[in-house]
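Given next, in structure tokens, is a single chain: the form predicted alone.
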Amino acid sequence: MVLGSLSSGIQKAVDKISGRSLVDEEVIEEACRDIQRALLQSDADVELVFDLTESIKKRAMDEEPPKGLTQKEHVVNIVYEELVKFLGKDEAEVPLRESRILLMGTFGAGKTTSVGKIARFYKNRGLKPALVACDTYRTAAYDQLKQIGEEIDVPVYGDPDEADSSAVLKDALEEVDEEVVIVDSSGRDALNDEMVEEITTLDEILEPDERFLVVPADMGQQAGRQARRFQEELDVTGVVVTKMDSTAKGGGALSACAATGASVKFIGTGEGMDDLERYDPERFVSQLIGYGDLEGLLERVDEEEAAEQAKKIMEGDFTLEDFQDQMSQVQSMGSLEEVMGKIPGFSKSKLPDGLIDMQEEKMEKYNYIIDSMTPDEKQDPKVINSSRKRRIANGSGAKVEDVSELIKLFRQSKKAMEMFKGGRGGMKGSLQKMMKQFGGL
């Protein structure tokens, strides 16, 4: 993505820190001024920007660097963490299951193009999407969506001669047989009573799982005001920020949406149908900062947390949430067989076969299953009876057998981990060393 002055301004601040042998108050002040300038030029809210830089300054001056980090590495990490919070720290959750999605937005936001991109996103992940052309207000909207559907080989339902969008949707739902139904709605120059009434009617007919608001990045902090208005009127569940490739105001748009509590789901990074990314604030900030070895720095920052995880496993306090975290970590570092091979004397035969053979697709399914559980169920799977399994399966788009399989695998894994509890110091030390190296099992 191209963020011009925003990215260069942030990188200038980070370079100022990392290029000094001594990071004192003067260096921190200079770096914060560069960050302020870059964010204000991206049209971010003035008050939020100054709150951000004050937090960076306070932490940089008050906190002692963690063991293993230099002072300047610690300050770079503070900048990273505070920017992630500023832009909204939650990574987008986009369940890959049967869904009905309603898109809304004003003229010029890139809504119809986003409909096609989201359909392509689901199709690339093995689901069958369909598009419904309910923008009956804009001339040639149906033709544009039809052309997009042909480009990505996805069916389009609609009637270019029908002016009533609710009639179009009702007819489409009688015909559609695809797993993910994505509905394009009519826009206006601004959110008004006519637009609210039309989208509310579509909402009642569709009963969508998601209501996505599409806003262009060049709106800057105005994106937050629009997100708030749409949320109040139409119960938006997520935001799609478009045109991130052509503006320096993307930081303003993202921070404004975060400030309103609106969850950014996707960002559009170009004109092509594949130019759509699930929003990940950590990745986004990493690109903004452009720090040479940010990944290595973050791994070292995580070492203390990894050591705590190792301690928790050795003490037997191992929950489904820990299991989920470790599945995610395994996905990022290779097969579990390779990871466990790093522990001296540990044979893969000591692990459940299902855990060794677990593929990315199955891990993703297990993640959705765990996400559908209550906090009590994650802490103690023993409370999960037959009716709870059915509820969890329905909520995650999985089968009851999948839920049972996950619970069985968790119990086997927990039992395997318990060999470390009370074991000889050498084995404990090996596990802890491995956990530090990889950031978890």
Ligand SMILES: Nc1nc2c(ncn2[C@@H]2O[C@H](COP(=O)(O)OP(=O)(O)OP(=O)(O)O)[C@@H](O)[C@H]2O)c(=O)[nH]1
The other form holds:
Amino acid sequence: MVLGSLSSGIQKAVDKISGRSLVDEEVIEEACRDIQRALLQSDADVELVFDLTESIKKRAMDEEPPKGLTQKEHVVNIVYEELVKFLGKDEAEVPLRESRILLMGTFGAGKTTSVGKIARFYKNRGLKPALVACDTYRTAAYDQLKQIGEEIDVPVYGDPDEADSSAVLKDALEEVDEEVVIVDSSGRDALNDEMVEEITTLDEILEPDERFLVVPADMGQQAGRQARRFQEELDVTGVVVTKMDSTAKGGGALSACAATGASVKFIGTGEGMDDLERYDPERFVSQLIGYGDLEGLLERVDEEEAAEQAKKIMEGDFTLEDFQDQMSQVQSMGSLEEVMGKIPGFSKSKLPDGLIDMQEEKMEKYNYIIDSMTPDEKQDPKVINSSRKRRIANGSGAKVEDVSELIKLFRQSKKAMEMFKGGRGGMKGSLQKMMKQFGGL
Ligand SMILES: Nc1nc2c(ncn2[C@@H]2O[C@H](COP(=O)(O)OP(=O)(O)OP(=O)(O)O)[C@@H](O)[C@H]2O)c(=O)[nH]1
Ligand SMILES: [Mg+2]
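Swap state to the form predicted in complex with the ligand from the form predicted alone:
Now the full complex is given, and it begins with the chain already shown.
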């Protein structure tokens, strides 16, 4: 990837921080100027860049380093975290299951090439892909896709003599029995009515799981504007940013997409069929920063956070509010299992299965239920009699059984935690040991 100037600019900033024994305001200012310069050269939006460096400065000056981190490690970590937020925050989810995917984008964006790369991505992971040639607009578009199909050994459905793309798609869908159907479409020089109409028609026939917009990174921050328009008009579910290897504007393109809330799923890093990466902002920023021991540093940050959480649970009375807090903090209660798993002596099996396996839907339901409780009910659900249960169920749109189920699960969890806290069988000793290890006691 040609992240050259962006990466060297960011590295310069990080070196400035890590090279000093004392990181004061002046050093932070200087480093922020380097970051600004590097991002602006990569065509990032001026205002967004200034917001970014403002938060770095503010956090670096206001926040105390967590235990176990030196002050300069703390500042490097802030730079890392803020850059990750700036460039996309979440790792793209690409579910490996049967799917129908429609690619769209302006002329020459890299659609047809990306169709092939994405097919290989799925094929390498054990799913059978098929390509459909719905670009009936540009001459030889079918031949180009056919050639790509041969190269990666994936079937291509289409008809070079058919001018109607919806007829091609209908025929293909009748024949196809592969698991992942990836549809190429024709470009236009801009998102105009003609294109919206064509894509909408294909969309109605295909009923895709994913609609990917393909944008070239050399568009810089314009990529964000385009993503927003496509999102509004055609409901795109993800973006593929191509040509990251041949432009210095990649940072601008990625940050602009992140700012519109578009989820960048893949980045294209060359003309070859293997030149595709799932977009992972954390990995991307790690590469940008190039800081020798970043991984070790991040591990320690994670451990500190886990220890803090565990300590809170252990120290306080575990209430329904803590329970709700946990649910809002983590995507799945599996993360709680991970936190608890870090504590020596706490066997994972002690947490009730219903807590560990809780699905998002249920978490949402429980959230509404807890929201409908009064403060004293949240503190101690013992006071919840059957008339209160009915009131809570009515207020949260749940069933009385759901309320009972939640209370039961909460009780089991609390018991598991208290048994541990109670220090039976030498557990207390190991808890103390853990706290010492994390510098907590
Ligand atoms: N360096 C580089 N070149 C790429 C990448 N992706 C696509 N290209 C090149 O960009 C050019 C256009 O790619 P296509 O896949 O044909 O683009 P398209 O969007 O299908 O174009 P039209 O069908 O004409 O609208 C080709 O020369 C590709 O090899 C990439 O990630 N890196
Ligand atoms: Mg094409």
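Keep in mind that this is a model prediction, so the values were computed, not measured. For the two forms, the rigid core is made up of the largest set of C-alpha atoms that agree within 1.5 Å on superposition. Numbering follows the first chain given and starts at 1.
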Query raised in the report: Using the core for the fit, does the CA position of residue 371 change by 2 Å or more between the two forms?
Result: yes
> By the 2 angstroms cut-off, has the C-alpha of residue 38 moved between the two forms once the rigid core is superposed?
Replying inline: no
Using a rigid core superposition, the C-alpha offset of residue 380 between the two forms in Å is 18.3
